[in-house]
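In the block that follows, a single chain appears as structure tokens, in the form predicted on its own.
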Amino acid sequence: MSTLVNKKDQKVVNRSKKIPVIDCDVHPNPKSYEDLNPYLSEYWRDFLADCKWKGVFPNIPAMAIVANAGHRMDSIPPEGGLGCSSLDFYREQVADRYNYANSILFPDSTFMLSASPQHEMATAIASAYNDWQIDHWLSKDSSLRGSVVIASQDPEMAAREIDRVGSHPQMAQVGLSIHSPYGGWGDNRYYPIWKAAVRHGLVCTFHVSVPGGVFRPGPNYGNYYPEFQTNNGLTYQAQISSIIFGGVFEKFTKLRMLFVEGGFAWLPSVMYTMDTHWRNLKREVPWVKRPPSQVVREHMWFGTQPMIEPESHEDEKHVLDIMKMVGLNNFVFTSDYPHWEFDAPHAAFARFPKEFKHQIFYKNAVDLFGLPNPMDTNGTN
């Protein structure tokens, strides 16, 4: 067996039997909110204790079928707590089992902090999550990479938080919600966030969310969970259009964005539609200098979960054709652990060609996040 070994934590990547995997969507949890107390000021500790942490993640819908906070029941560690609240159990159940070279962490539910009407509280909790993430996860495993959690309803404060922890060597991205607090993500009020992300070389990653709190004016997510899951892609389409026609990438030419848990089959249609209207109507958006489809391929990446799992060889060809129309370099593997929609790499990609798996499982993530190539025998992780 040929292996790569990190001497610090003795992480082993099996090179001969399994393709290495970089999972770009893992959601760690504290065992309880009280784990964040050491990272909060006395004022906010007292405030949150008195209000019992209500309003922190506002209006996450209590849909009937979403039991156990949407977590896999078997993701709960033996000692108890929320799913993915034990690093050792995560390694055993997922990272080691599927030959993970790296995991990109995005603390669970923190994408809803930007929906809180009380932005001062949300900003304090975002900072606490960042320090907790560094102490309880990143410092204990050098293969892990983190998200700078922010409260984006105050872009200036969010930028200061990115500056505070964004230079940590294991921070890889800025964590955002696909719903924006005010207006679309293409609005220039969010420029301080993009500017800070570029300053620290961080990817801006958008995660699926629901329109609660200040997100409420967003698209209706429906009455039923399958309805909500189906409609997620509509929000992604609207935000990508806002970012492209807002000219964000013309202003921030080094900015890179990743969109996870929103699907991707709709992308060719959106890219075609944006190109068509840009050619005919670009007098209204003269700051957009290139065809939108080109901007997408140069600046945007997409997570594979929820993967379209083909049931036949013909279906596999159709899925690959869709991904090629966007660009095979623009997809990274995402599992969404510990949520019940978790995509196991060996199952979700069972029918796909081996070379495709190498590209999706780790090569594209290496390029996007600047990670060491796990197949490089001289590299360390």
Given for the second form:
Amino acid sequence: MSTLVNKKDQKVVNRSKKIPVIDCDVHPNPKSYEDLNPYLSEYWRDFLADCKWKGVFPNIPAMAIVANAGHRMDSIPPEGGLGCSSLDFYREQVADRYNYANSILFPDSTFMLSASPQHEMATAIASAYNDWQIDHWLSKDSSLRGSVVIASQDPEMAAREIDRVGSHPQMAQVGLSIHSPYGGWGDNRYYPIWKAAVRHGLVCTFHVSVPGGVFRPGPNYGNYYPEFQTNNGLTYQAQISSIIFGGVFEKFTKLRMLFVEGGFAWLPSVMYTMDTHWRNLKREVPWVKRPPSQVVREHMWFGTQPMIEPESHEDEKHVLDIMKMVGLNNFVFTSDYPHWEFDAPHAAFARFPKEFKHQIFYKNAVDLFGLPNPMDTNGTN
Amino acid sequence: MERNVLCKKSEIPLGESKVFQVRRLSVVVVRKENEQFYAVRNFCPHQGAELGKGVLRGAARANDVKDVCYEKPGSFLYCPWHHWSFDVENGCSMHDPENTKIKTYDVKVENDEVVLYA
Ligand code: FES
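Could you drop in the structure for the form predicted in complex with the partner chain? We only have the form predicted on its own so far.
Below: every chain and molecule of the assembly, starting with the one above.
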């Protein structure tokens, strides 16, 4: 059996059995929200404690299925606490079991922060999550990579937070919500965020979220969770066209974006549609110099979870065809642990071709995040 | 290549265009504000609209995001259906000048007459 050994923490990637996996969507939690206290200013620590703050998730409109922050029932560590709040239990339950080479962390529920109308509170909490993430996770396992948590309601403050922690060697991305606080993500009010991300070589990653404030506009939020999950894609579509036609990548040519948990079957349709309207109305958006589908392939990546699970061999080919239409280089594996929609890598992709699995499980993520190749015998994490 | 006399120069006003049928060809002749004449095929390669029913405008180009300059006014023929646009000087489309083009023809003014060579 050949293995790769990380000198720092002796993490072992098994090279002879299962294909190594880089999981690009893992949500660690503090054991309790009091763990964040050391990282809050005295003002916010007292204020949030007095108000009995219980994290970000409880603020979203209630649905039974997400009452426990949507965690897998078995994800609570033996010693208690929230799902995915123990590094050891996470390793045992997921990382070691599925032969993870790296995990990209996105602290749980922080993708809801941008829905808060209170910029200052959201900014303080985002900042506390970053210091907690570095102390409790990144510094304890060199295979982990982190997200710079930001409150995007205030792009200038968000950029300052990216500058504060973005150069940490294990920070890989800026964590964003698919719902933008004001207007679409293509709006130039968000430029400071993109500028800071490029400055630190960070990927900008968008996670499924809810709209801000008290409104549930339009039908895409829905009354039921399967409805919400299905219709999420509508928000992704709208944001992708906002970003493309807003010319974000013309301005920030080194910017890379990753979209997780929003599906991908709709992508070929959106790419073709954008190209059609771009050709027709290039007069209105002359700053978009290349066909939008090309811009998508060069700048955007997509998480696989929730993986479309084909019923039959015939359907499986359709899923692969859809991914080929987008570009097989543009997908990375995401599990969404500890949420109950978790995709177990080798089971969710059991019937796909082996070469495809190598690409999806680690190769594309190696390219996107500049990680060492886990199959490289000289590579260390 | 045949010499085809189309009309008197004065029949096409400055900055406008006119469609002519020459044998089996339908041709749009454009007289730009600078007095230059151009001729292109009256057929949009997208879905076949008659380009002669479109308008002559400039090209919107951007040096930077939302920093738009408007160039070559009256040089681009905009299709009346879905707004694809073509530079009448070389037939190149604005969105894909290398690959999406319309045919251009030689047109001259000779003795005050507009003459097409096609
Ligand atoms: S037919 Fe000319 S643009 Fe569609």
